[in-house]
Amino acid sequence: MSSQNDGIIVILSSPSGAGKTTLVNLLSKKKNFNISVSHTTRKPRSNEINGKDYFFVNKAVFEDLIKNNKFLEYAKVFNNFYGTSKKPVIDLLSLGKNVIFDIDWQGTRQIKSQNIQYKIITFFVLPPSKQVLFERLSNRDMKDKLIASERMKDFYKDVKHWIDYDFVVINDDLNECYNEISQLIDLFLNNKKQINYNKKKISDHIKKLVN
């Protein structure tokens, strides 16, 4: 059983381009949460730093970590592997540090299925519209619009998993979205059993996104 002095796990997931990484960085900065830095086999983007954004490794190293049961979770996303090292996360939680994750629905499912002793709160981040999502993807450090189009195809697969999360938020205005997540985390930390949450609004928004 976890104690009141243990940290909590906060998970943010989203379709690619919905803004979860920016939100994770804001939560880390403003609430002093520790970001779980994942290993990945993908190549770094131009603005990414090894050891800060990700631990960039080759496939052989990643497979060795899997073999030695070093990951709390791992998944294959867009032909690349991503995984969270177990020991650093558990060490932080046991010291009372809250740890925030920027992972997809596959990783979230794995962590939840392990029945680990620490409290977990999960968020699924949605874009305000498909058009905004496509613009965000197109503005990334990408070669062409084709990659953004491929990401949009996966959007329809990813968005189905919103129902598995504690809360779903719409990232239309970054500050408003941050404040909503921050308030929900505070209520969770204060052991509020019933948290007001407009599920119908989210359900209606999902319908607009997928139609």
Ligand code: 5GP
The other form holds:
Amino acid sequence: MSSQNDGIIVILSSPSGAGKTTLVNLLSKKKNFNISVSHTTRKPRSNEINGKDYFFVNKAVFEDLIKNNKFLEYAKVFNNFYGTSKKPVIDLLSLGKNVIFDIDWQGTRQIKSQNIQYKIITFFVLPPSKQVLFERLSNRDMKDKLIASERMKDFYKDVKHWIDYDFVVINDDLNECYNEISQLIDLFLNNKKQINYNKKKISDHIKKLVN
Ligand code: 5GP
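Complement to the form predicted alone: the form predicted together with the ligand:
Every component of the complex follows; first up is the chain already shown.
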């Protein structure tokens, strides 16, 4: 059982390019949530900082961390490994700090299946349309242009996992999406058991995205 004083785990997942990282940064800034910084074997993008965006490590180091049971969860995403270190997260939660995770559906599933003692709220973030998603993926780093089409294909696989999440939100307008997530977290923190949100709108939107 979590104690009243423990922090909560907030997980945001999304198909790549739905704007989740910006939302995570906003939540951290405005609500003073701590971001869980993952380890990855992916190469850094030009704007990324080691230790802030990720801990960039090679495969041997990553495998050692797995062997030494250092990860709360880890997964292979787009041919690279990504993992959440256990200790920093548990330390923060037990100090009463809320921690926000930007991880994929595999990691979310692993964390949820561990019957962890901390409260967890999960969000799946969707893009407003396929066109906007493709533009966002193409507008990243120049090198990423080459893999935008590949990531579009992954979108159709990833989007299926919305069903595993507590809430699904559409990131059309960043501030509106942030406000929706923020309000849902506040209700959750206040132990509101029954939180209403527009499920019909979400399932209609998903039908449009996958057709
Ligand atoms: P990117 O390479 O674009 O930064 O991230 C690719 C995907 O990996 C995103 O969906 C992101 O949420 C996910 N990811 C990042 N860190 C972790 C992690 O520690 N564990 C898991 N399971 N997924 C992660």
